[in-house]
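Single chain ahead, written as structure tokens, the form predicted on its own.
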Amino acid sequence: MTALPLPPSHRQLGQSDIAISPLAWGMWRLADAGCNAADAARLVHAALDAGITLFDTADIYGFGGASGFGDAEAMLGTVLAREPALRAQMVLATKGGIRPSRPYDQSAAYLASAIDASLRRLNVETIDLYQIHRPDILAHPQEVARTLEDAMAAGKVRTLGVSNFTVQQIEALNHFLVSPLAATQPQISPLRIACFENGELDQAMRLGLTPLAWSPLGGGRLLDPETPREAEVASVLDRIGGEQGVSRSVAAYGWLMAHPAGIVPIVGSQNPDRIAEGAQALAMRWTREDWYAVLVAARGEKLP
């Protein structure tokens, strides 16, 4: 049976001069209790060793944590002060525009001081992909894509994205920005679909937008089913990933990856095996057969 395509090893960031690794790491857990810087760089380093160079974050991660708000880009900030040659290594990603308790601000004024407060927390000059991370619907996109416009011109960010947004609001916010999208990132993973069929991935290669798949392994779920059809997705998975000699998480890795919108997952892991262990995803080989067994297990109904 013909196999579908192998993943690049390295990907433009939608229609931008930076190149990314088709797997992400995401630091929504980096400032859980008990993370220290150390641990940290750590973390950063497995990642990097690993070949991933997209570091996700967001200025709301560690909510809660030590002092409240920002401690995961804080914590990162740090590493990369101890360390400031790690920063050439890496595209920094961050995201904004949640604000406890309205739950959500993009005026001008806010989301102007946002962007200036990630910068300080994570002690850099320069943001490579700035998101929007869920649609203030009290902003008008015109004003959300001015300001995002004036941080670009000033240097703060090199190019943008949006994140559990619509179709309907990507396109409006696309339409007032004079830089295009660069990405959008939606909840995919085996255990959620609706993207492959509701137009957000048809979305992104029309516009030419990097899907970046937070939560790849159905927040966990994946690895503990709860329910039939998490058990049949998470059997579907183990069959394909033991004939590869892969783990279950490495084969839903390699599941979004095989698709043609070219998804990066987000890495949630905050283990260093676990982060490594997400690089085996690019040697997988996927035939048709076996990508639509995946997809009939997750929907729970064979296709028409």
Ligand code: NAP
Given for the second form:
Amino acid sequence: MTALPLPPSHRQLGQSDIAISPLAWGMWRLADAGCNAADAARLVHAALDAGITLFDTADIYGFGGASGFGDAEAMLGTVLAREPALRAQMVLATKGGIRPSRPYDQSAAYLASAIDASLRRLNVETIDLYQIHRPDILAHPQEVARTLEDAMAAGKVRTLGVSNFTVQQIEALNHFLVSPLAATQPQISPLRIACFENGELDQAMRLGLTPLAWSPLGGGRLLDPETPREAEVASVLDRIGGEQGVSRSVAAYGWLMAHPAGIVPIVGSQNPDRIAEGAQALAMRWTREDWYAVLVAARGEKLP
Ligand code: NAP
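Right, the form predicted on its own is done, so what does the form predicted together with this ligand look like?
Expanding to the full complex; the earlier chain stays at the top.
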């Protein structure tokens, strides 16, 4: 059986001229992992050494930590202040629009202030990808679009993205944007396969959005399956990974990357060796049989 194409060594971020690595590294767990700035710098270097150039954080990450809201951004900001040369090596993505402790807010005044606050914490002049973290049902997409466009015009933001938006919410926001969205960030993993069949990835391909997969290992559950279905997914990934000399987690990244939408898994590990290991997914060869075997295990039933 013919193998599916290998993932490219670089992808474009949406239809922008920004090149990104086929894997990203995420900092959701950075503050919770009890990292100090030196630990965080080691992780940033581990990601760069592994060829990862796309770095994903959010203003809400680390909320509840030592300094409250913004801990993860502030930690990265400290790393960048100590080693300014790192900034040019990374494509920096962050998110806003969730207010502690959780009404969503994308009103013009709040969103504009959130972008400024992220820039300050990160110690940067520009955010390469600014994402709306979760949709605010009370914000009109035209107002959100205007605020985001203003941030772009001011040079604060280079490209725009959304996370956890429905197909219709993406369509509505994109309609009002002059600079179309570059990325969408849904939860995708071999344990979370909704977007393969609910139109989200089809829309990403149609609009030229880069899909960034959050929790690509199901938040770690793929390594510690809890149900018979999860155990079956793990066992199929182990079989395919074993045949190619890679681990279950690498096989999971490779499975996502083999999709034609160009999914970029966001590696969530805060362990340098596990971050480095992710790069092995670029060399994985997938046949249709193997790819669909994972999907069938994830569905828990045969294909029709
Ligand atoms: P994940 O890769 O699904 O899970 C990572 C977790 O799995 C870590 O706790 C990691 O622990 C653990 N793990 C256990 N064995 C592992 C192995 N062999 N290899 C790798 N990890 C292993 O990703 P995630 O952390 O849940 O999410 C990834 C990123 O997605 C976040 O950092 C964030 O950028 C983004 N995200 C976005 C949203 C959103 O709403 N947009 C929500 C959640 C996450 P160790 O650290 O000990 O390796």
